[in-house]
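A single chain comes next, written as structure tokens; it is the form predicted on its own.
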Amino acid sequence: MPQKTVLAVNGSPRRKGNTAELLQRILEGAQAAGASTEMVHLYGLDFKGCLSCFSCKRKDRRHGVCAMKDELSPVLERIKDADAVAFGSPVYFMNVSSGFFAFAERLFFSNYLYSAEIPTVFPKKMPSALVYTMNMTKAQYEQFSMDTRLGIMDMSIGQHFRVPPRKLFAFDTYQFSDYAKYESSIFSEPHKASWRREHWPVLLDQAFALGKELVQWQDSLES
């Protein structure tokens, strides 16, 4: 059986932040299940969001291909070749990061058709994971109806990959290495540090298990 490939897409500007760490752990779990892996850091690429040129909707052109040519273009093609994908984004101003949203526009809109019969031309069913990291607590997440705010991303992934994504949430994240250097008086640094000590190892274990699950899930889709 050919080796599976699992791709992780980091939508955080930090290559070693909370989001990247959880994505890396997912890849380690996928490696333990026998897959090859790759991490893509979106903020290291020079690209723009969708320009609404509608080239991907033209009847005389190949569907599912974004007409823009930049450093994101090969990433969009590698996603189609992958066997599973883990997406990750911090939550900024009640939504995914601007870089991740621009990426999602390019990926999903290019595969979406204005057709009731063929809503997507993405070539196959594919397992996926969606990691959200955020400073807000779980109670605040529920208070601000964040499931509704972030639901468009869940829906887009489920529509195009034909199976809903597995999700992993990291709430109340520890943001600074030294809180004394930043104006952050609305937070309790001791609480943040205590929360991280207690919950972060659990999240890392969950991410590792999720990586293994992505590989096993792909096997079940193919059987």
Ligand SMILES: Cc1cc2nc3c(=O)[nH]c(=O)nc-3n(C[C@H](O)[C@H](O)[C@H](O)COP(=O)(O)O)c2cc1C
Given for the second form:
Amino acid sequence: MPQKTVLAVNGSPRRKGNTAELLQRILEGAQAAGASTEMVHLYGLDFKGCLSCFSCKRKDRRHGVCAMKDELSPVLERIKDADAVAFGSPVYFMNVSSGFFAFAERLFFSNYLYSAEIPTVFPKKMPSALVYTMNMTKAQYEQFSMDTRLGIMDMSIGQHFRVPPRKLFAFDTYQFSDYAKYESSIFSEPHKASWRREHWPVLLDQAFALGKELVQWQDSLES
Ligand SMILES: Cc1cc2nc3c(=O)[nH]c(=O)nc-3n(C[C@H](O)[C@H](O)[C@H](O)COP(=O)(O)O)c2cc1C
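Would you mind giving the form predicted in complex with the ligand, to go alongside the form predicted on its own above?
All chains and molecules follow, beginning with the one already shown.
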């Protein structure tokens, strides 16, 4: 059987932040299941969101291809070639980060046609993971109806990849290496630290298991 490829897309500007660490662990799980892996840091790329040229919807052009040519273009192609994708974003202003949103516009809108008969032109079923990290607690996540606010990402992945993503949430994340240096009195650093000590290793284990699962899931889609 040819080696599987699992791609991770980091929607945080921090290459060593919470989101990147969980995505890295997913990739390590995928490697343990025999896959080759790649991490894409969106904020290291020079790209914009959709410019509304509608080339992807023209009858005389190839569908599923974004006409914008920039540093995101090869990533969009590699996603089509991958066997599974792990997406990750920090929550910014109650949503995904702007970089992740711009990426999502380019990926999903280019695979979408204004057609009731053709829900997507993405070429295949694709297992995926969706990782969110945020300052808020699980209770606040529920209080602010975050599932609804973030729902467009689930919906888009489900529509284009034909299977819903497996999700992993990191609440109450540790944001600064030294809280004493920042105006941050709404947070209790000791609470954040003890939360992290207790929950972070569990999340890393869950991420590793998820990485393995993505590869096995892909195998089951093929058989
Ligand atoms: C611009 C900005 C906006 C943020 N908005 C929110 C928010 O609305 N809700 C929240 O829970 N956390 C918010 N955060 C905190 C981040 O989501 C959180 O620290 C996250 O874990 C950071 O991920 P990273 O370490 O991968 O960069 C915000 C952080 C930044 C920088």
